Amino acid sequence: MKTIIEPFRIKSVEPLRHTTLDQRNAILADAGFNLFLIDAADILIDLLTDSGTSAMSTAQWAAMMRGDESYAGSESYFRLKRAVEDLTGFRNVIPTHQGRAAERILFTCLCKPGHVVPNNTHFDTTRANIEFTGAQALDLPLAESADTQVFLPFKGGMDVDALEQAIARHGAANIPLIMLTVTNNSGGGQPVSLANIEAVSTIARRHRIPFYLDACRFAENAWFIRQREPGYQDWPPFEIARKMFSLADGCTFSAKKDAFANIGGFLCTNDDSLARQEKDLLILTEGFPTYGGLAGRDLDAIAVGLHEVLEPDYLEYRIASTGYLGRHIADHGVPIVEPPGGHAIYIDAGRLLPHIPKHQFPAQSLAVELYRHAGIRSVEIGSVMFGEHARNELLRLAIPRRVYTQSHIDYVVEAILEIHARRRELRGYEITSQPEFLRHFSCRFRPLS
């Protein structure tokens, strides 16, 4: 069969609210043209993020009913611990309330002013947590990935030659860890090959630098490896994921992505001494090490989700569904980051709107217009989010897992193509107020005439 159907049935539904154009114009003005500041009730289709927005399965909801809410030594924790150890092989599993909490604890323990942390591409919270310690977040993406139109099977990897040069320039003693984000969210949701993970691991171990995976979307990355990397076509996704983790010394993980959970995450390490420091900090700011700021029921939901996300039928559907959106708009002239990624489609707003200069935020202009036109929320991944670190002006359409059907995606396609037909009418924006860190969450804009 050519049609890839959703590998699930819908058991509960949530109504969507349609708004009028006049209502959306008023909503945008009240929100300072920042889609983060719009109430969810005023959104028709929400593609702001795939983080914490997944639909949980009947097995996950059933698991939540046996959640053990004991403060210390919860059975829910030990069920999660066994699931994570089985998947990753790491000795120390520390639950956190979400991925950025794991990042904060890790970088607080390892980083200080003068340190440099290389990554293929840091995402927003990762960079902010590193820079908050006084260290420098260094992006080392593949040079070819700067061109959104270049087709590479593994466009999200790290430039290993640049990594060697960075170690020589800064000194291994000033690099507390090397990270690799799989898949590469800031780089267009592009996957990283096992060969690239192994090359980075080899360099890290030669220089005795800890190597960590930012593993939020590890399962999607494993599926791309199965599809595209020679020698792995017959490997189960679980075994590919196990090999990925075996090459690292630890990981940070947001369970709000590839574990279908609405909250949660964890931090793993094979360094027992470091784990003791991390648990001490966890107790201070998150909670006891066997709950880490989460309810026991959430720990149980994550444990089940880690199993479900590696089912081949689900992963085949997930990647095909995302690709469906990407191909349908790209084939009609909308420039996207090619090839389509796993969790999201990234429109190259710089190419789509060449009349809007970078400092007037073309991707933000497109995000505003997509909401104004069709009630669809997306997110800017460009100069608003990353400032001087932005390589491209991208609009991300992040697809929640198991939430929207193909008819919803067809509606998104139609809306984008209608805006594409009148793209020259769009105008730029300027920022009128912003915070010191992570400005994209709460800054306000005004349209330029």
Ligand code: F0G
Given for the second form:
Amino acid sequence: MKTIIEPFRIKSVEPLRHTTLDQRNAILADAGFNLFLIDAADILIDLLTDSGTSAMSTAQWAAMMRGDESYAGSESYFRLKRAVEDLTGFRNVIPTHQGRAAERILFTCLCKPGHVVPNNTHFDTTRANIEFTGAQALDLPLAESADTQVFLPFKGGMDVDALEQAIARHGAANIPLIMLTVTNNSGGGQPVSLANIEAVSTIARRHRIPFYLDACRFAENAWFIRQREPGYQDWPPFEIARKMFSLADGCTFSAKKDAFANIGGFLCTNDDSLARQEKDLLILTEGFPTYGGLAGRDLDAIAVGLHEVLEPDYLEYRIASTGYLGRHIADHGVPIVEPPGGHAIYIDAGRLLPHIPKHQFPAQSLAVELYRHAGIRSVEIGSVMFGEHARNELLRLAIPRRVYTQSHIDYVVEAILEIHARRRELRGYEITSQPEFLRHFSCRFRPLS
Ligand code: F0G
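Having seen the form predicted on its own, I'd like the form predicted in complex with the named molecule now, please.
The complete assembly is shown below, putting the previous chain first.
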């Protein structure tokens, strides 16, 4: 059989609500043309993020009923700890309410002004949490990956020569850790090969610099390794993931992605004395180290999700369905980051709308038009989000896990192709107000005439 079906059936549903074009025009004006500021009830298909938006399984809901809500030493914690230890092999498992809480605790313990943290590409919260400590976040993506149209099997990797040069330039003593984000979210959801993870790990060990994975989408990354990296075709995704983690000294993890959880995360490290410091900080802001700001039932949902996400049927469907959206628009002329990534398709709005300059935010213009035309929410990943650090002007269509069916995606394809046909009518935007950090969440825009 050629057709790859959704490896689940639907037991519980949520209604979707249509709006009219007039309503959407009013909603956009009210929200200052920032899609983060639109009520979810006014969205038809929400591709804002794949984070915390997954449909949980019956097994996860059942596990939640077992949640042990003891303040200290709950059984739920030990079930999560065992699941994470089996998968990652890390010695210390510290739950947090989501990925950025793990980041804040890790960077608060390790970073200070003058420090530099290299990463293939920092996600927005990762960069912001590093910069908040006074340290510098340094992106070292592969040079070839700047061209969205180049097909590379592992376009998300780190430029290891650039890493060596950065260590020589800044000195190992000023680099408190090296990170790799798998998959590379801001770089198009592109995977990182085991060869690249091994190369970065070797360099880090040689310079005695701790090496961490930002492991939000580790399972999708493992599936790409199985499909594309010679030698791993027969490996179960679980074993590939274990090997990825075995090369690192710790990780940050948002369970809102590859654990199908609606909230949660964790921080792992093999360094016992660092773990003690991290737990002290955790108690201050997140909670006791056996719950870290989560309910016991959340810990159970994550423990089950970590196991489910590595099922080959799921991963085959997941990666194929993202590719389905990508190919159906790219084969009709819409430039996307090629090849399709794991959790999202990224439209290269800079290429699609060459008449809108970078400083007038072409990807924001496309995001607004996709909502106005079809009620679809997406997110700008370009100069609004990253300012001068943006390499491309991308519009991300992130696909929640196990949530939308093929007909939903066919509707998205249709909407994008209709906008593509009249792309020259789209106009740029200017920002009218913005906060100091992470401006994309709350800034307001004005359309330019
Ligand atoms: N690292 C990466 C690579 C991420 O994609 C995210 C979140 C985080 C860290 C932070 O995790 O949200 O649990 O605090 N990414 C979401 C997204 C928000 O839409 O890509 P968090």
